[in-house]
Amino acid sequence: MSFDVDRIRSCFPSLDAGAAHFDGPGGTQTPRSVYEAITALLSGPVANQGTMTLAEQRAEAAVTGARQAMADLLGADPRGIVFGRSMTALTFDFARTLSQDWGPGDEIVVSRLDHDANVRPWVRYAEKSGATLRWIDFDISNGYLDVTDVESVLSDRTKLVALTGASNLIGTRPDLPAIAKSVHAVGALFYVDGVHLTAHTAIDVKAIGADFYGCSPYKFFGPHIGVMAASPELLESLHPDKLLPSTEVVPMRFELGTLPYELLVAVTAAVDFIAGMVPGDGTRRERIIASMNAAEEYEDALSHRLRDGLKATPDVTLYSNARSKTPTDLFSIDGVDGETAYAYFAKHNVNAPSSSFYAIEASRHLGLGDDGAIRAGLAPYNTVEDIDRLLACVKDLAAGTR
């Protein structure tokens, strides 16, 4: 299906500033419809959730609408959609809750490919419970993590495996359905960090086999909030710390305090924007899949252009080489430190930051230490001209002509 990038870009007033944005993995730009939804909610009557007054009804509609929107985006059950301050906060909350049943002899598995938000909560609560922590490594020559890498650390003592759906540092996409099958074969739970993956492909949490799937709407045009999807039945079996008068009903028992209703209507607006990226009919879920498939094809074409240009530039080292990956590339330029490159790009209105981007274990495993390297991540509003502007800057730096 045709992807009209000019139409997409017209929805983002921030792009009028002229920057070429390769910083999408850290948070995308926001379309007009999303911030207008926030204004519309806050400019009318709103109160705590309820059914009596108009103010209560609008708050209630904000919550139920956002649960359904995220269920449509993820192929999940709206009764299993949990909202939190961030994916990091939600993961700490679930680690605290799940660890109530851990103890000496149990094993918790994390990976060196992951953002630290899906590493440190499990490390900390494994330590607190006395459970053993086991690590999944990945191949530094190509950045890939294979199902056999996971299977090598599984046992009948494994309680949970935490793994990214796609590396926010190098883009690697592990084979989640195959890994889920192996994880479930030993009776363990599978906790997937989908923060980076959700922005780049159509998601079906049931097909993936994730018991828990976390994501962050600000990575796909929405507000700064966290989302966790799980089956209602699984959530019913868990009992988090909460206030005495707070409801025991799921998913609300996991939502600590009053929800940010203005951000929830923005979540719905972001999902609706995704569903409308390409023209079409059908249910919102069907339109989401069609739009994401078209956007993925468009981003992949841009990614090939970027990678070909980086590979053709002398003194550039490319670290993102997995056979299955998002349009996210990590690279360095010989003799040019990351901060110097970042500043040079910024001077030319190209936003391509350099860091480890909280994927500290992955950066260290690649031999980049805590500093990381330059990351260029694509979004559906990027253009061929953006790619060529970045490549021109890289070539200047590599040639020493800055």
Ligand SMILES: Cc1ncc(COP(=O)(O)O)c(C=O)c1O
Given for the second form:
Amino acid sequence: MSFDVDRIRSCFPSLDAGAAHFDGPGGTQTPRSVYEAITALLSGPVANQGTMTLAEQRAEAAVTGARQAMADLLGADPRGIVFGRSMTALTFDFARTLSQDWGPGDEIVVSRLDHDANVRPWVRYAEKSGATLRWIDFDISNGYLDVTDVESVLSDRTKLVALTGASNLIGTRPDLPAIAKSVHAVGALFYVDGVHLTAHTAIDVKAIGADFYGCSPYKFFGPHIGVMAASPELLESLHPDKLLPSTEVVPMRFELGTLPYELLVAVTAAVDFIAGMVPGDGTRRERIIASMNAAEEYEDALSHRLRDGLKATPDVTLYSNARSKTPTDLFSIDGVDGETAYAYFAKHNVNAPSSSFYAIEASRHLGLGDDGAIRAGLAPYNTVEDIDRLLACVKDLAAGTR
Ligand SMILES: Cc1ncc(COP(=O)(O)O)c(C=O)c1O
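I have the form predicted alone already, so could you send the form predicted in complex with the named molecule?
Next comes the full complex, and the chain you just saw is listed first.
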């Protein structure tokens, strides 16, 4: 099924402003149906969740609908979908809870490829509990993090391995199912940051082998909220800090305070939008997989054009070269600092920021310090014209004609 980018673009009023958006890895644009869902929820009766009044029922439906939608998106069990303020906040919450069971002699594994949201919470709670921290490095020559890199730090003392599904800085996609097998072979838990990956491929958390899989719907057309998927049985075994009157029932046990019902209906709308990117029949899960497969193929073709253009431009260094990666590229232009490039792009209505994007360990490991470099990330609404506009700006900058 071919991917109709014009039809997709017509769903995003913000694209009418004319910018070429390469800032999707920081947060995508929002389709009409998603923000209309927020208005619809708030413009009708709404109260706290319950079954008695229409207002309660609408809040209840927002929550159950969003759990089912995220379960369909991730191939997960709706009874194991936890909502939180953000992936960062959820990871701090889970690190606090899981670390109740850690002590001296235990080992916690993090990677230098990850966004700091899947590093610092583990560093902090490993320190607090007396557990030892172990680091996985990636190969800076090709951006790759191999299963053997993970295995080299595993032992029977490993309690948890935290690893990204895809780097938000250089796009690298580690082989999650193979790594999950090695992690489970030593009896450890596998905590996967799926924030960047979920926007670019069809996800099946069971096939991945993640014990915890975190993501953020604002990276895939939805609202600013965090989601964690885990099995209900695993969640049952954990006891987070909670208020006395709040429920012990899973997954609500992990959700602090009142849920943002208006954002939850927007989560459902975002998942429905994804399911409808390519017209077709079947269950929502089947339509999501078909749509994500088509979007991935479309983004890959655009990514080749961008990468070929960058490689053909003298004085451009490309840092994102893993054999398996998302359509997210990091590059610099000799003699042009990132901020200058970012400003030049912005003047030409091209949104491609320069930063370490909170993947600070990865940026340092690549020799880019805390400043990082220029990131061009693709989304399903990007076009060939967007790519050519960015490449023209890069060529200007490289040629010194700015
Ligand atoms: C790979 C990755 N992980 C985690 C995060 C943090 O997500 P949130 O903003 O939901 O805390 C981001 C945000 O950019 C990210 O790109």
